Amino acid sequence: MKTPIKVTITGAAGHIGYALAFRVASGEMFGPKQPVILRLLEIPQALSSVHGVGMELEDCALPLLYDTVLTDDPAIGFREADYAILIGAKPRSKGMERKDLITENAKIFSAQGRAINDHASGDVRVLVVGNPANTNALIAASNAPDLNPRQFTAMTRLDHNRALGQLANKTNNLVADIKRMTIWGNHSMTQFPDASNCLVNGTPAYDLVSRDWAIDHFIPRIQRRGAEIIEARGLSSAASAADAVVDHVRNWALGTPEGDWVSMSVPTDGSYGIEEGIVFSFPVTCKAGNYEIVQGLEIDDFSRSRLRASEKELREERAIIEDLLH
């Protein structure tokens, strides 16, 4: 049997964590022959709930689930973790300013960054899901001095998948027929869903849909999709978010399909003129646990303005928590 992969999920009793744990344990993330050890980390107040999740996992009799650890201790939760999925975060409450939300979550993710640094595997791969995800990933990475910042990413795969779904519906095709979707920037209203490089069954997307449709309908719908779901069901996205986590980590670990790329928020390195110091979504290809930003894509004036707007927002977020960065 292969050596089990240790996967830590924070906020594991929440809606996303609950939807995710069973999919990881069933082999969807790492394949049908790879056993896993789940470490489900929660706050003390949610320990009873997470024990219920553990009981359900046991009742599923999942062949690939080697062990489940349920804890509120980060030292145990992150011990020797190969992958850490950071979902748990403080939600925005009524009347809370954006600055206050960022500051409150900064405390959580700086502590988690230190715990990952001290207890996880030296090769750990970290995906931040809890919002504001991009800046939380920056904070966590900056508090893990023994790790490479490239080991920390934030999730824009949900936005990427939403964009694929909308384009598939508009063109009357399957999602599987669409390649080279890109989400640029922040996981926020400033994100830029970009179909300009997309191929639909080998045909450029803008030969099938108009740029006016993209600007007036496609882009704003992806930006607002989370709010649309909250309005419809009274709760934020959970199953689709868990699905995006599976997709993000699976591609990071096992690779992206030939001729395609995915969207991941990663530390900036100067690509496309986005200066270092923030975590920004780019098109990337992955292979054997590593990623590379796709280079050489043409950026027109409209697209450049969208990238700059998202970069500006991320730099403003960074300024709020500058004192927590090392």
Ligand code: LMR
Contents of the next structure:
Amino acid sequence: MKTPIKVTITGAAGHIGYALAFRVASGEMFGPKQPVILRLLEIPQALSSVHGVGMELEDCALPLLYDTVLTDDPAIGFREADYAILIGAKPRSKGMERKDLITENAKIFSAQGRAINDHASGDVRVLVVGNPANTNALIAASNAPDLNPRQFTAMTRLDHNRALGQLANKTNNLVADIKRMTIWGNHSMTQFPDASNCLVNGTPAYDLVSRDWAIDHFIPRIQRRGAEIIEARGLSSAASAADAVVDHVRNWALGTPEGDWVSMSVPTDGSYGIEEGIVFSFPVTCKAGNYEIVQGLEIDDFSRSRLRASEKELREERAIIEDLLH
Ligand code: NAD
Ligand code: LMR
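Now that we've seen the form predicted on its own, could you pull up the form predicted together with this ligand?
Every component of the complex follows; first up is the chain already shown.
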């Protein structure tokens, strides 16, 4: 019998958490033969609600779900966690930018970084979803001195998936036919969705769509998609965010397909000239729980200016929460 993987989900009673927990428990994240134990961490005010989620999980009679722990105590929530998915945080509402959440949400991630350091498995892999996700991941990593910062990532997979969807629509192809999409930078308005390396059924994307379309429509659409959803739903994306969490962790744990890559926000290491000490989205390949930034892609002047804009924004965000870093 396989050892169950322990997965902590914070904010499990919230919109994304509710969409995610059942998918992890049914085997979509780690495959149909891998049992899981869920640890659902909430704040005291949401304990009743998360107990409801626990009851529903029980009522699904999911064969891969070996145990569910419901708690508002981070020491219990993160105990021996193999994966920690940090969703619990305030979402923005209409008219706000994600970085407007920074002062309110940042302290959650310093406390949780410490709790992960003290209670999770030494090999824990962390995905930060709560916004502003990149800077929150930096805070969490910096408060976990016994862990390698590479164990902390932030989510730009939703942007990556959005970009695949838009390019597939435009070229009348299936998303499965598109390879090598990249989101560079911050999960924010400065992100750079980059189709210049994409292959659509093996054909370079820019043989099928014009660069003008990319600049005038594709890039701004992806940058603004979160706000577009909020405008339409009155709430921020939830099911698509949960779906991107499943994709991010599945690829990290089980690997990326040969000849393709995915976008993950990871601590910078000097790749592509981006300053160290921030969490930035890159194209990555994954294998057996490790990721590597794809090297050697051509960066022209246009792309360079986009990367620099996102790097600058992340430096500015870091300056705001400097007191939470160690
Ligand atoms: P929500 O308000 O529906 O749920 C948030 C949940 O977190 C609530 O149940 C709340 O009780 C809980 N929570 C708050 N503080 C907590 C803490 N310290 N510990 C544990 N739980 C805590 O919000 P949502 O729609 O689920 O969104 C959650 C976050 O994810 C927001 O910050 C949102 O902006 C962000 N988000 C990020 C992406 C991305 O692509 N990176 C996509 C969508 C949403
Ligand atoms: C998204 O991209 O949908 C999330 O980050 C939510 C938001 O505030 O846009």
